[in-house]
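The chain that follows stands alone, in the form predicted alone, written as C-alpha cells.
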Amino acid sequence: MNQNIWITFPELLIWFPLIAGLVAFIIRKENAVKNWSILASLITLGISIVSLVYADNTKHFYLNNVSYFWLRYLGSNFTLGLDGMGHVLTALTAVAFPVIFIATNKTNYKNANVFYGLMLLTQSGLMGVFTAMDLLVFYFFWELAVIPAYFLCSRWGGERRIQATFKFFVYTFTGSLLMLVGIIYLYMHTMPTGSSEHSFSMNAVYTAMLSPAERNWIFWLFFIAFAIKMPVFPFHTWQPDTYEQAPTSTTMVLSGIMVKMGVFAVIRWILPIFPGPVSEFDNIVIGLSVIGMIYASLIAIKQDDLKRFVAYSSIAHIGLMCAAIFTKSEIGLQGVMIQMFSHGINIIGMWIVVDLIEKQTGTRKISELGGIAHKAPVLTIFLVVIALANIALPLTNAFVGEFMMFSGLFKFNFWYAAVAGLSIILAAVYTLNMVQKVFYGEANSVTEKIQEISFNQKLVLAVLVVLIFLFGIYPQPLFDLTKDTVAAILTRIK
C-alpha cells in the first residue's frame, strides 16, 4: 500500500498502549508504574483527539486506514480503519483509561506492574477490535482484549473471584468458539472479485456466497457470541458475579467499554453479512432484549449490593441498544452509536462513586449506608448528576440516544416500545431509591467518618460531568461522526 506517512492513527491507537503495557511489566516501583500508566493513557487520549481532527476519510484517507500483508496465504491482511463508529468507540476507550487510572490511583495492588501492564494490554485489544477491517484480525483482537481481563479478575478480584472468573471464562470461551466456527465457515464461502482464493477481508465476508439456510445458522453462531459479550438476556448471568468480584478498575473497563464490543460487532458484522436472518429473527432478538430490560430493572430494584445494582442497571441499558439495532432504522442505529459513548461515560462515573464509597466505608451494602451528603457534599453532587444521566434526564447525554432508540423501536412495533418504556419508570425508581438511601437521611456509624473526595477524584468526575452536559446539550459532533457509518450499514441491509 502506497502511503505518504510512516504510521497511521489506527496503528498508533493499538501499538502505543501495547508497547506501554509491555514496558509496565518491567517497572518494579508501584508509584512509578502508576505514573507511567497514567502518562501512557493520556498520550493515547492525545492520539485519539488528533485522529478526530482527521475524521473525514475523503480528505485524509491514509491517516485513518492501513492494510499490510499479514497471513497472506490465508487471505488475511492486517487491515485497520477508523470510520465514524470506530472513532466514537476508540475515543471512549481513550477517555476511559486515564479517568480510571487517576480515579483509582490510591488503590494499591500486589504486583502492580503486572496489573497495570494487563490493563494497558486490554486497552490495546479494545482499540484493535474497534479498528479491525478484516474478520480474522477482528477475532485476534477480540481475544487479546478478553484474555488479560481473565487474569485481572482471577488474581486481583474478591473472595469469590475464582468461581466468578470461571463462569466468565466458560461463557466467553463458548461464545468465542461459536464465533470462530462461523468465521471459518464464512471464509470457506468467500471468493473476492477477480480472485480464486478465499479471504477474511470485510468486503469478502460481506458478500460470502451462502444459501439462506446457511446464513440462518451462522447468524446464530455470531449473535450468541456477541450477545454473551453485551450481555443480552438470557446470556447475562456471568455479568453480575464478575462485576461484583472483579477489581473495580477492571469492572469499569468491562462495563464501560468491553460490553460495547458486542454491540459494535453486531453492527459491524451481523447486519451487513446477515440482512436476511436479521429481518427473519428480529422479533425474537427484540423480544429477548425487552424481556431483559424489564427483568434486569426489577432485579436492580431489589439489590442491596451497589456493584450488583450497577451491573443490572447496565444490562437494562444494553438491552435497549440491542433492540434498537434490530429495528434496522436510521434513527435507532444513530441512537445506538451515540448511546454507546454516553453509556460508557455514565457507567464509569457510577463505578467510580461506588469504589469511593466502598474504600471509605468498607461496605457496598445499601442498607448499611446513609447520610453521605452531610459528609461529602461534592461527591453527592457528582453522583446526583451521573444518576440523572443514567435515567436519561433531558439535557444529559443519555437522553439523546435513548430518545432516538425508543423512536426507532416505536416505529418498528408500538407494543415493544410500550413494554420497553416501562424500564424508564423502573430506572427512575431504582436509581432515585439508591440515591436517597445511600446519600440522604442521617449519617450512621458506618458513614460517620467518611471524608470529602480528593482533588484527583474531583477532577475525573468533573470531566465526566462536563461530557454528560456537553453531549446532552450539543450532541451534533457525534451525529456528524456516525451518520456516514449508519448510511453505509443501511445501504447494505437494503
Second form
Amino acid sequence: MNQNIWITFPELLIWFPLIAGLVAFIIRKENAVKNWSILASLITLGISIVSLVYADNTKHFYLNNVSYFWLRYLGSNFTLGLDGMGHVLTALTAVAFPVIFIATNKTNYKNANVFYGLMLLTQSGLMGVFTAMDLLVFYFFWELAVIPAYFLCSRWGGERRIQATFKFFVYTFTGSLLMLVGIIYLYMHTMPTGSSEHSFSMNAVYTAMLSPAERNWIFWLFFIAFAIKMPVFPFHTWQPDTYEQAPTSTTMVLSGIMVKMGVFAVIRWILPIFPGPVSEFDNIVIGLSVIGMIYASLIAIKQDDLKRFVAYSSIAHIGLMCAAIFTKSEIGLQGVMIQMFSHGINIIGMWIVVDLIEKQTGTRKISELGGIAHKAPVLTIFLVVIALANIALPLTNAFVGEFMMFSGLFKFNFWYAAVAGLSIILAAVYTLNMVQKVFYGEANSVTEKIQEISFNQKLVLAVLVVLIFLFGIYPQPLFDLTKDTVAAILTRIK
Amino acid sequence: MNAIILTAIWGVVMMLGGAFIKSKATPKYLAIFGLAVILVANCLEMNTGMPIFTVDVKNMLHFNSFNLTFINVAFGCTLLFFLLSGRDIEKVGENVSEYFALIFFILCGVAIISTFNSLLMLFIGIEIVSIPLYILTGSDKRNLKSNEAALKYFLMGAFSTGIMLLGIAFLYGGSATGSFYIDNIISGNAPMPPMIAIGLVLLLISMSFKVSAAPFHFWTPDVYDGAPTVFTSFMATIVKAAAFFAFVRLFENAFGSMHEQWQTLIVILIAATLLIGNLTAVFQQSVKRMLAYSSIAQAGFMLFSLFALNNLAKEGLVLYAAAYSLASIGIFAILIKMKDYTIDGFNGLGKQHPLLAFTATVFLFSLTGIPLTAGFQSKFFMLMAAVQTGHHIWLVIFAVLCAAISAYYYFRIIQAMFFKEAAADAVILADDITPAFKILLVITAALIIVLGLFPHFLTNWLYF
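Having seen the form predicted alone, the form predicted together with the partner chain:
First the chain shown before, then all remaining chains and molecules of the complex.
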C-alpha cells in the first residue's frame, strides 16, 4: 500500500503554500499576485477538504503519515502526520487564508508581492507546526512560522509597529529558546534507537526516562513557551500591542490561527510527556487562566479601540481553553478541540468587520462610531451573528465548545467554574455594549459616509456565518474527527 | 603537512612577487589561485592520508581527519573572504601583495595551531598568527585609530604571549617526564600538583585572551574597531575560530583527564563572556563595534565546547567555526560597502538594494540562531553537548537567555534595513556593487542554509 503513494496530505499542505509563496514573490503586478494568492489558498483548501475525506487513520494511514531521513545520526527524522486534531487545525488554516485574502482584497499594500508571499509562507509554517510528529521538526516550524509574521507586522503595520512587533518576537523567541533547552534535555533521556543513541521522535519523547523532579522543571520550560504564544496571563502583554499595530489581515492570522499553535502544542506535547507535572501544577495553570479571563474581560469593557477590544476578548477565550485542557477531562478536551476551530472562525469574522469599519471610516474608536446599522444593514446582521457567537449563544458554534469546556472545569472544581463563568456575563456585557455603540444609535459625521459591503465581503462573511451555524447545530463531524486523539491522550495520562 | 608548507611557500612567493607585479589587481588573483591549490592539496591529504611533503615532525604535529577538516573549513572561509573582499584589500594601501602574503603566513600559523601536539608548536603557531595580525591591524598607516589599535594589540598580545610562555615553563617543570608533548603532561585524574595548576591557569588566561573571552576581552572592541574593516573581518572569524580550535585541542589532550578540576573556571568564563558580550553589544551605535562585542558574545557559546568536551562539542565547534565565519564574513563584506557604519546607515537598504539586504538578513539570522540557518545548528550542537554532561543546566538556560538578548541588537539592523526609510536622495553605499559580489553573497547565504538543514555534510567529514 505504501509504495503506491507518491505524496501524502501533510506534505501537500506544507509544500504547496511554500511553493505558492515563493512564486508570489516574483509576480510583480499587484492584481495578479492577489489573484494568485486567492487561487493558491483555495487549492490548499481543496487539498485540505480532500484530506478530510481520507481522515480515517486506520484505513488510510499511509495517506496521512510520512517520514524522511533527516538528521538520522541524531535520531531526528522529518516525520509528518495528520491525526484528528491535526486535521481540525490544518482545515482551520486552510479555510482561514482564502477568507482573509478575499475579505481584504480591496486593501492595497506597498510591495504586494512580498506581502502575499510572506502570508503564504506563514501558512506553510503553520501547516508544518500542526503536522510535525518529531519534536525537532516541530521546533523548526514553530520558529519559522513566526519569522514571516514578524516581517509582515513590522513592514506593513501601524505607527508603532516596529517596537510592538519586536516585543512580540522577543517574547516568543525567548519562550522558544527555553523550550529548546527542554527539548534537548528530554532528548538526552530518550531510549536508544537502531541508528542513534537518542531520538526526537514522538514515541521516544513520550517515553523519555525522567525523574519526577526533572519532569517538573522541564514542564515549565515547555509551558512558558506555549503560554507566551497562547497567551496566558501574565505572558499576554505582547498581544494587544501586536494585534493593534499589525496590518489587519496579519492580525487575523495571528489571532485566528497562530494562537492555536500554543493550545495545540500543549495538547500535543505537554499532556502526553508530562502527565505528572500536569496534575501537580493544574491548580496554578487553571488559576492563572481564570485570572486572565476575568482580567482581560474587565479590560475589554473599558477598551475604546476596536482592535484592542477584540484582542482582549481573545485573551479571555484562550484562557478558558487553557484551563479546560488542564482539567484533563474528556469533555473538556473535546470542547477545546471544537473551540479551537470555532474561535478561529469567529475571531476572523470579528476582524473582518473591524477592518471594514476602519477602512471606510478611518477610525477604530468605539466612541467615535455609531449608527452603522442604518447605513449598512447587511454588515450589521453579519456582525451581530458573529458577536453572538463570540458570547457563545446556543445555536452558534462557540456554544458547543464553551459548554463542554465549562462542564470539564465544573467537574474539576466548582469554584473555578463559578469564577470563570463570570467571564461569560462579562463577555455579553462588553460585546453587546460594543455592538450597541458602534452599530446602533444615531449616525454621526464619521459614519455618515459608510457604504454597504461589496459582494466579495458578503460572500466570505456568509461563509463564516454558515460555518458558525453549521457547527452550532451539528458539531458531530468535529467530535468524530477528534475523539481518537482525545482518547489516545487520555489513555497516556491515566 | 601540505597546508603548512604550501602556505609558507606561497606567502613568500606573494611577498617577492610584490616587487615585480605592478598591476594592483594581480596579487588578488594570485592569492585566490594559490589558496585554491592549497585547499585542494589539503583535501587530497585528507582523502589519501599521504601528504606531498613527508617531513619527520617527531610527533610534534599530529594530523588526522578532524584537524584537516578544520583546516579545510578555515581555508575555505578564507577563500570566500578573498573572493568577497579581495577588492577591498586592494584599497587599504599601496602594498597589496604584502597584505596577502601576511594573510598566507597567518594561515600557516592557523594550520600549525590546529595540528600541534607539542607546547612548543602551539607557541610558535600562536606567534606566527599574531605578528602578521599586528601589522595588518596597523596597515592603514595614516589613520590614527588604526595605529592606536595596532599598538594596543601588540602590547596586550605580547603580554599574553609572555603569560603563555610562563605557563608552558611551569607545565614543563611540573610534568613527571619533563615533556612538551601535550599528551604527556599529566596522567589520570589525580589532584593537580601546584606547578601544573599554575601552568594550567596561565595557559587558560593567555588562550582566553586570544579568543577574547571575558574578562580578558578589553582589547577586542578597540582593535576590531580600529583595524581596517576587511582585516577585522578576517581577525574576527578565521583567526578567532582557529584560536578556539587550539584552545580546545590543548585542554582536551593535555588536561582532559582532569576535566572536572578546571571545569568550574570555564563555567565562570562562559557566564562572564556571554553576559558582558551581549549586554555591551546592545548599547553600540556603530555596527562595526557592535559586531566586535557580538563576537565576544559568540565566543561565549563556543566556550561550551570546552565546558562539555565530548564528541558533540567537538563536532559543534567545527560547525560553529564554519557557521560563525561564513555569517560574519558575509555581514562584514556588506558593512565594508556601506557609507555610514552606524545602524542608521543601514536605513532603507532593503528598498535600494534588496539582494544585499536579503543576504544580510540570512547572515544576521544565522548569528542570532534562527532555525534553517547554520547558526542555529551550531548553537543547537553546543547546547546538546552541554546538556549531555548532565550538570550546570542553569548555565545552558542562561546562555539561551543571552541568545534572546542578542536578537535585540542583530534585529536592529534588520529593522533599519527593511522598516525604516532613508532620505529620498540618500546614497547608502560608498562603493558600487559588482554582479560577482552579489553572486558570492548569495552563495555564502546558500551555504549557511544548506549547513542549517544538513549539518552532517560537514560533521561527517570529521570521522573519515
